[in-house]
Every structure is written in structure tokens, then in C-alpha cells.
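Below sits a lone chain in C-alpha cells, taken as the form predicted on its own.
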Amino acid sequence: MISLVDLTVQFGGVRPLDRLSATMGASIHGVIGPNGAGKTTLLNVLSGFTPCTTGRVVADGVDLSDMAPEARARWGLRRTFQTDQLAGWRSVHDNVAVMADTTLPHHDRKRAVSDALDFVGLDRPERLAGSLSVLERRLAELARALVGHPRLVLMDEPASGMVAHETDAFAVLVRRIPDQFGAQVVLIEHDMDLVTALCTEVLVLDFGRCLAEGRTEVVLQDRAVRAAWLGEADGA
């Protein structure tokens, strides 16, 4: 469960986050909202990677508000990016031991890795990143954030330049983490048919605010969702 109170960022006059509240307490949460809602300040907002000027998050009952980066890795938050983050010099293997090199107890460590890659079905791991598929990098990504039993995984745009099979593919992987793993998945996307696969509800965001919040099916024919997030005239 991820209680966000209050929250607010600014930049200058900007403000991409506006007194935002919040509930999120599916096992994989959605969040959409078109372009410059907010959704990727959000992500950052809960990574530590950006401040708020006023607010609380709270997740299972901890408050990150004040916690580093670091120290959210170590509590059990992960994160994946709209473009991979992997290094292609280094072999797949490497790319993943960076977050149980940071996060868990060295004895721990290579069955970590070891867990993570068979999860994802990633074979070969010496092979050098940058010689793989946008599926392969997209595994790979999450392959790392799934390292050492995570409590919370966030994803920003995970489907991003993949064709319609190979995100299906993902979408299998990605439906298994809180069983297998126990953790929350929040997850930003613009296709909605994969939201509409994964997520029991949704959050949906418009100009830093909570446009409309709950079971995914029934926000997504709410008549204001669509006319800002689809674009359809109001009351069409």
C-alpha cells in the first residue's frame, strides 16, 4: 500500500506535482495521464531522485519522505527508466550484480543474480549488453530491479519500442511479480492494452493532479479521463 499525502513539486513556477493524494493499493498499480502530468515526476518523487516542496509518501507503512536513494534501494524499492540504463560494455550478468552488489550481503549475491535472470529467462548472461534486442534489454532491466526480493518495483514505460509479441511476452513476466516476489508493481504506460492486462486499478494523473482513482475498467469510461487523456470532446 503507497499513501501519497499532500504532495507537491516545484520548479520555479512550475509545479508537476500539485497537492497531490492518493491511494495505491493494487498489487500492480497503473499510472497514466497524458503527457506532462506528472507520472515520471511521480517515479522520481518515490525513488528519492526528486524532493517535494510539501507532502508525505508512505509505503507498507514506512515513510520514504526523508530517505536517500541508497537507503530506499537497501529498504526494498527498485526502479526501471523509459530508456534503459544498462551499460553494453558490460556483460548482461554484470548489469544485474550492480543492485546486488549495493543492496544485499555478499553472500547472498550471486544466487540473487543467478534468481533474477532465470526469472526473466535470460540465458548467455556473458554476453555484453549492448549486444542484445530491445526485448533482451527490457529483460535485463528487469532482471536488476527484481534482485534480492524487492518490496516495491516501479516501471516507467517498460513497453516501450517493443513490438506487439514481444510485449505480451513481458506482460507474462511482469503478472508474476507479486506472487513470485511479493512485491508491489507500479507501472507507467501509454498502451492500454497492457494496462488494461496488468492493472486492477489505476491512478490517473492531469496537470500534477488526481484526475480520477480506482478499478481500471471503470476509470477508463469516465467521461473526464477521456476527454483529457484520450482526447475526446467532454460528453462526446
The other form holds:
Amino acid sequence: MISLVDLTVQFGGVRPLDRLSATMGASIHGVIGPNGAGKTTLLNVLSGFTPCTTGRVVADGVDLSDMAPEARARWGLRRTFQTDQLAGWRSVHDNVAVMADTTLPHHDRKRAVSDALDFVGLDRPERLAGSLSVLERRLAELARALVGHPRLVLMDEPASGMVAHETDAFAVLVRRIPDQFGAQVVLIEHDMDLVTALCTEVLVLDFGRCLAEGRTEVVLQDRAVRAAWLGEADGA
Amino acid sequence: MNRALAAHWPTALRLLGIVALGVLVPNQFGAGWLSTLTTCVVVSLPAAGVGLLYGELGLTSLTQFAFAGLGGWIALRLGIGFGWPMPLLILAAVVVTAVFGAILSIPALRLRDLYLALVTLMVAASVNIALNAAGFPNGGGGFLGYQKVGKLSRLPRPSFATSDAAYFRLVLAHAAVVFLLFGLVKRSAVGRAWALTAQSEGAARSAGVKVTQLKVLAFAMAAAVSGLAGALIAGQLGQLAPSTFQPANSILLFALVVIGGARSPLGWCLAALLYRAAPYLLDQWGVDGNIATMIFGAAVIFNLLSAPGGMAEQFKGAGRKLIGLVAGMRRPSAPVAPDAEGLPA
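Having seen the form predicted on its own, could you give me the form predicted in complex with its partner chain?
Every component of the complex follows; first up is the chain already shown.
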């Protein structure tokens, strides 16, 4: 459960987030909106890379606002990136194990890494990360995010670059995360099929404000949401 | 048990190779080549430092010879001035250069690529100017221990390594320990965190990696091995000249490590051989050794275009192919094993 309280981010004259208040409570919560709506800024505020000018972020009753990204990782916040971030010259194992090194005591690390790799179904962890396919790279990054005790997993457009059957396979895994790991998932995604398939609730951003929030099927019928969405389609 | 043994055979093989070098090189080569190869082993240390910073963290630092000069200065000052024994000289050089490396890393923390290269180049130039002004200690008085006239003192070699052969083995042993340590660190949690930091600092921080500490550690380690190299070369030659530690030499060594292969100990060794042995070989053939620099320039371009992993990677690839061929000849019906790159399942 994440509470965003009066969040504003100001870069000079630009306000990517403008007094945003919302609650994200679904076990897999979607964040959607046209380009430039502030989705990635919100994700950067949540993970601690962009300081908010005003407002607070509270997750599971803990105020994250003043925590550095490293501290948030140890608290249980995880994120994946729009372009996957794996060191291609190191093995899959090494890329995943970084999270275990920083968040777990020594004797739990090996087990946690192999559990995460088993969950995403990546075998032969000695392979170089650079030799993986797009889906496998996403899976390796997901495995890294799930090592340790994740409480909140933020995903920034995980389906980008994947073909339909890869997206389906990925969605099956994401759906199992809340039960298996006890973590909430926040999904930023342009692929509306994936959002409707996974997210019971969504938050719709537009110009840094909350345009709508609530149950996915209700929100997607909302007139304002459709206008913002179609407006983007016209412009594209 | 067998698998555990099999995992260690490359290490055992390398160890055997180092022992073989220690036995064969002093026996097979004359004084000129032995001295050249001793310098090569010494230079492999700052090359390893470049490999650490550039190969593991993607950082371009051009201070290797500046720190070697500093290490050499400390060794000469304490050795000639106070008669400290070699192990203590080495320790002092390593500790002081590590501290200087850590201090240098503070402005470097926010810089990358060309900007970092420029800043470190200026530091290297400043150190060289200071060395030129102060001179290397040679038995003079005062803090600097330098004198223009008078009886020039030299740093004596340790009693257990006075001969050229013994000194070569001493240097080789130090390099082996450093390479082993670097290998262990690369395979540890620190090495994994370095790799992710090189890929993306953001990704590393959101994986809980303390990026600042790890960068300071890398700079300190790279500086420390350069300081070690400086102390060793002071012991080898007995006396030093500032021109050995010019910034241009650091640039050349950096380029050679890129050519050799920054992520591989074999690449560091190749870089050191190219740095010192190649010009010496050309000199032996009656060709101007400076021509090597021109060849290196062409090699950098070739390298960037066709072999980003460096010569070490190419040698290893050729080795794997050879082993595959031999194995294929021995077991013609065996299924083809996946190569080390590992094709996706």
C-alpha cells in the first residue's frame, strides 16, 4: 500500500508532478498515462532518484521520502528499468547476486539467488548476461528485483521490446509475485492489454496530476481518460 | 570432489606458469632482456590498476605512472634516508599511494569518460612537475633528500634479492599476489557491485550498492599497486628519474591495456610486454623503438573496430576453438558442447 501525499516535483519552470495525491493499494497496481504525464518521474520519486519538491511518499506505513535509493533497496523497494540494466560481460548469476550481496546475510545469499532464478525459470546462470535474449534479460532483471525480501516492486515498461508470446510468459510470472513474495507490484506500462490483464486497479496520470484512479475496467471507460488517451493517439 | 578439483585446475595451471617463468626467464635470457622483463612485470602492476578501473568500473584514469613515481619517491626517501628494509618501503609506498588514490577519487566520483580522463591527466601532470622540482631522493639532506652535487646514494636491493635473477623472482612474486588478489576481489560481492555500477550507477544504487565507497576502494587499490610498482622499480634500478613517470607514459599504458584486454590478467601482461619489451625488441633489431608507438596507435583503432575485448579475448577465443577442434577429433560422435558465450536455450 503506497500513499502519495501532495507530491510536487519542479524542474525550473516544468512540473512533471503537480500536487499529486493518490493511494495505490492493489497487489498489482497499474500507472498509465500519455507520454510526458509524469509516470517515470513518479517512479524516480518512489525509488529515491528524484527528490520531491513538496509532499511525501509513504509505503506500508513507512515514510520513504528521506531515504536514499540504497536504503530503500535494503527496506525492500525494487525496480526494473525501461532498458534492462545487466552487466553483459558478467554471468547471469553475478548480475542477480548483487541484490543478495547488499540486502541479505551471508548464509542466505546463495539460496535466495537460486530461488529467484528458479522462479523466473532461468537455467544455466553461468551464462554471460550479454548472450541472453530480450525476454531472458527481462527475466534476469526481474530475478534480481525479487532477491531478498522485496516489499514493493516497481516496473518501468517491462513489456517494451517483447513480442506477444514473451509478454504473456512475463505476465504469468508477474501475477505470481504478490502471493509468492508478499510484495506489491507497481506497473508502469503502455501495453494496455498487459495492464488490463494484470492490474485490478490503475492510477491515470496526465500533466503530473491524477486524472482518474480506481478499478481498471471502470477507469478505462472514464470519458476524461479516453480523451487523454485518444489525444495521445491523435498526436502520435 | 572431482568437480571441485576441476574448478581449480586453471588456478593451478597459472601458478605453475608463474613458477615456470620464475625458473626459466633468468636462465634463458641475458642481462639486458632480464632487466627488460623485470620492468615488464613491474609495469603489469599499474596495468592491472588500469584494468581494474577501466575494465571493471568503466573509469578512465591516467594517473598510474604518477602514483608509481610517488611510490618510488617514498621508497627512495625512506630507503636511502633512513635505511628502512624493502618490505617496509613497499608497505609505506602502498599505504601512502592508496591514501592519495582515495583522495583523488573524491573529485572523480561525479566525473566519467573524457572529463575524468582530463582531471586525472592534470593530476598526473602536477605530480610530474612536483617530481621534477623536488627530484628523487639521492642522499641529500632536508625533507626532500635531494642533492645536485656530492656523492649520490642508491637504494640497495634487499639482501635476499641482490642478483638480477633473484630480483626478477621477487617482482614476479609480488605481481602474482596482486593478480591473485584482484581476481578474488573481481569474483567477490565487490566485483559484482563494480560491474553493475559500470553498467549503470542508478541500477547499482537501486540494488543497494554503496557506489561511492566502492569507487573510492577501486581508486585506492589502483593507486596502491602503482605505488608498489614504484617501490619495486626503485629497488630494481637503485635510482629514478622523473621522465620515467611522465603523464604521456600513463596515456600509452592506458591505450595498451585497452589493446591487451582490460578485463583479463592476460591483457594486463600483454600491455606490459607491449609497453617495454616491444620497443626493446625493435631496438635489438636496429629499428627505432619509437616506431612501436605508431604501431600501437594503429592497434588501438583496429581494437576499437574489431576486438573490444582486446587481444586477450581473441587469444582465449582461438584457444577455445583449438580445444574444441581437438576434442571434436577425439570424440567425433559427441554432441557439440555450447561455447562459453552460451547460446540462449
